[in-house]
Every structure is written in C-alpha cells, then in structure tokens.
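What follows is one chain in structure tokens, specifically the form predicted alone.
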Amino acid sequence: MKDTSMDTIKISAKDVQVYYADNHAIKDVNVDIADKTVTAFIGPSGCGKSTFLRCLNRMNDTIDICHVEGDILIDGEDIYDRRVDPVQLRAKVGMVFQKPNPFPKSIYDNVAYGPRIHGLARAKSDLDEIVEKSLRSAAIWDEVKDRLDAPGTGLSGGQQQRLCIARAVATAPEVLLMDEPCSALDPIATAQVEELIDELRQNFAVVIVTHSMQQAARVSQKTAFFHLGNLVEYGDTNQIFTKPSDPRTESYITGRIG
C-alpha cells in the first residue's frame, strides 16, 4: 500500500542562503520536507545543518548577526513575512534541543507553561488533560503521574529529554524540531527516544540533526546530507545510504571526509 502522507510537502525552502556577518553560512538551500515523515539532516560538524534547522522557527532572529535570505514556507504561508509573529511560530513549530532542558518548575508546570501563554486551556480541567496528553505521547506519562509536582530538573537525563518533547507537542504544533536529540543521552534512554520519534511522525513532520548515521538510518524516512553550507544530496534514507549520487555523500557515509 502506498504511504501518500509522503507526498505532502509540510515546508518547502527556496534559495535559502544564512549569514553570520560576512560568513556565509548556508548557500542556496532548496528542499521540500514532507509531513507525517521523520526528515534527517546529517553532516560534519559545523556544515550548517543546525543553522538550516534553526530557519524553520526562526531562532536565528535571537542572533544579531545572522541574517536569513530567500523562502521559508510552511502549509505555503511565508514563515519570514513581517506580519508572522514569530512567538506564534514557535507554538507551530516545537522545537527539542541537544540538552535536556527543563524548566526550573513542576514536571506538570513544564507542560503547562506553553499552553498556558498560548490561551489553549479554559479551565484547569483543559490544562489537565493536555499535560496528560502531552506527557503520554512522549511516553513519561506511567513514570510522573504520581510526582507531577516534582521539579523536572530532578528527573534522569532521557527523562528530562522526553519531559522537553512532551513540553514542545504541548501547543499541538505541526513540525517538531529536534537538535541532536540524543547527543547527551546514554545508549538506553537513545533508544527510547528513537523509539519515540517514530511514534511522533504520526503527528508530526519531524526534523532530526544528528552526528549518528545510525540513528538517521534507523529513524528516518528521508535523508539530506550538507557539506560546507550545501545542501548536497537530499531522497530516501536508503538510498541515501546505500547509493548515493554524490561523491561526496559516499565519502562521508564511507567515514572519508567527517
């Protein structure tokens, strides 16, 4: 049977090129991201794909010199037009870092907070459920219920990870952004994300950085390989990684250039 949720295009970028002062950081970058699909970005370090991740929400507005030319569109609306709010945004966009970071409150008051600014919940009863919701999506739910007024900073590290994924599905955004989710997560609590992010592309178009190969190729739907600010080689993650059209890719899946 035919996946069609592939066939449709969540955020499409065009000729999107990132400045940091006279640095050109990201040159001409085109791609389509599909919805319902985890979409890896994979490269050596420094090669631009946290900045190119970083467009989608618009964080690199908080650094002063960067400066972000061409076309963003998310549903076909441009996410860069001066009339989208960009606090907005990033309720649509939720977005996952390298490290855990929960914030100094309740485990419960971690999830609320977003829905809380954003207006979703009328009532405590609505906040109730959308924590509940939240917490079981990210697969934490059997292991706070009974402590949701515990601080979050006291959880382990994949916990505090999968707190930090239930606090950004909390204002029920539609693309899910993760920065090298397991980069600070021991081999277990990996897998457990890993497994999470599969269940989350039901939902979600999700965008993963990773320094892993393995993990692009266990998680992932579709591949983009960047080298030097490029995006080089963007398909199937299995093709990707077992026949690649670029030299460069195989170089770098080859373990040649990293």
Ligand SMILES: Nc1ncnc2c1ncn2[C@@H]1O[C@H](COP(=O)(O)OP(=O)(O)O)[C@@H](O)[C@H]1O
Contents of the next structure:
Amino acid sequence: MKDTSMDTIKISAKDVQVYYADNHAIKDVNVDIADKTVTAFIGPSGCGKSTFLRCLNRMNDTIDICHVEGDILIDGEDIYDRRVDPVQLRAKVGMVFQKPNPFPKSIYDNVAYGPRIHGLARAKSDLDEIVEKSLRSAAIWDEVKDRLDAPGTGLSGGQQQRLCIARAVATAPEVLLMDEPCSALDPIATAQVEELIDELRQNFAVVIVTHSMQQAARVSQKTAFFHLGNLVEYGDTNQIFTKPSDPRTESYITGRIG
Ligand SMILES: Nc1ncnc2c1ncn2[C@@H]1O[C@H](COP(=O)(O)OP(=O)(O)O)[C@@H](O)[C@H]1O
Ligand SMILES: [Mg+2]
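Moving on from the form predicted alone, please list the structure of the form predicted in complex with the named molecule.
Now the complete complex, all chains and molecules, led by this one.
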C-alpha cells in the first residue's frame, strides 16, 4: 500500500507578513508543508528563514517589535487564534536551535521537564518510560543510559544537540522545527544528526533551516528557497536543485547569490 501521509498537509501558511517595526521581513508567504516529510528552508543570510520558521510555533510572539499577519493553520486550525495557548502550541510544535542549549540540569531532567510541566506522566515509571523513549528516538540513549543523573551540559556538542532533540520529542510533538541545528557541530556529529532527522520524519513533519545546500539536498524531500523576505520557489528538493524554475533560485544554487 502506498504511504500517503507525505501527501497530507500539516501546516498551511496563507498571506503571511512579518514586520520588525518598519522592516518588512516576510512578504506575503503562502506555503503548504507536508506531514511526515523533511522540508528545508534555504536562502542567503537575512532572507527571513528563521523569522518564518518562528511563525510556525509563535516564537516571534516573544519579540516585542515583531508583528505577524496572515494565517497559519496546523491541521486546519489557526494557531494565532486567541484561544490557542502558545505554551501548549510549542509542546506540539517543538523547536531545536542553532546552538545546543540544554538546561543546567541532569540529562534525565532535561528530557523530563516538558512532560512534567504538561502533565504527561502520572507516575515516575511513566516518566522513566517517556525519557527512555525520547532519548532512544534521538539516537542518544546508548550513550547516556548509564549516566542519566549527570549534567546535560557535560555532554559533547553533538550529544547536547541530540539531547535537545530528545527534549523536544518528549512532549509528543507533531512538528519539529530546527533552525540550523548542525551549524555548531563537527562533521561526524552533523552526520549523526542528519541521519536522525531522516528517522524523525517517520513520526513528524520536520522543518529545517539550513545555510548548507548540501545538507538540504541530503536530508529534505521538499525545499523552499527564500530571498529578501519572499518565498521564491517551493517544490521537490530534487527539482529545486536540478531544475529550478526561477532565475533567483538558479543563481543561488549555482553560487551567484550568497
Ligand atoms: N529579533 C529581531 N529583531 C529585529 N529584526 C530582526 C530580528 N530577527 C531578524 N530580524 C531581521 O529580519 C530579517 C530576516 O532575518 P532572519 O529571519 O534572521 O534571516 P535568516 O534566518 O534567513 O538569516 C533581517 O533583516 C533581520 O535583520
Ligand atoms: Mg537564521
């Protein structure tokens, strides 16, 4: 049977504008993001990739001068509706940042934090189970299972980033947003995280910002190219990199816009 989940739209953005005070940073973006798929956002520095990514879990709400217009629907529901609690939303739409940022707590507590505040575990045994499952799905369980009480900040950079992925996964999200998750990692840790991203797409819609076109080509099935706040082109990764239809995309992938 054909797996049709890749054809299911998870996130739908309509006429999205983002302003930082007078700076119009995202201009009229329309895009449908598929479930169980890795979507890469690429484009030159400052083109709005992170800004648009942060719209998808309302992280921009935390920036005073930032103003978002338009609609963003997840499973058909408007995430900017005033009845939506942004804290609940961010449990459902998890985020991993550029620099690994584990809490100054134990490995166990880094992962248990979200499930605790969202009341996802009744008993200690439930919590233990969530922690183990999350660390396993972030492909770091074997490396940390004997030292769950050790501080998360004592791990290597690549391990810290996988711990942060485990922390995001622990609240049973449906979407994972990753903003240049490998940019602080060495090549080996990068390869591990890329392999992990490929596994995560079995269970989540994954959206990754990357400045590396090679990375976008390796990990994503869909690619969106941003330029000066516009979403210039969106399509199958393979098509974007081999037969882009917009001259701006072509200039970027051939290295003429940087
Ligand atoms: N927190 C912020 N406050 C003010 N302006 C910002 C902020 N973050 C981004 N911008 C501006 O928005 C535009 C897009 O930036 P950004 O989304 O960070 O691009 P990218 O992630 O593609 O490098 C830039 O002009 C940048 O200066
Ligand atoms: Mg950015």
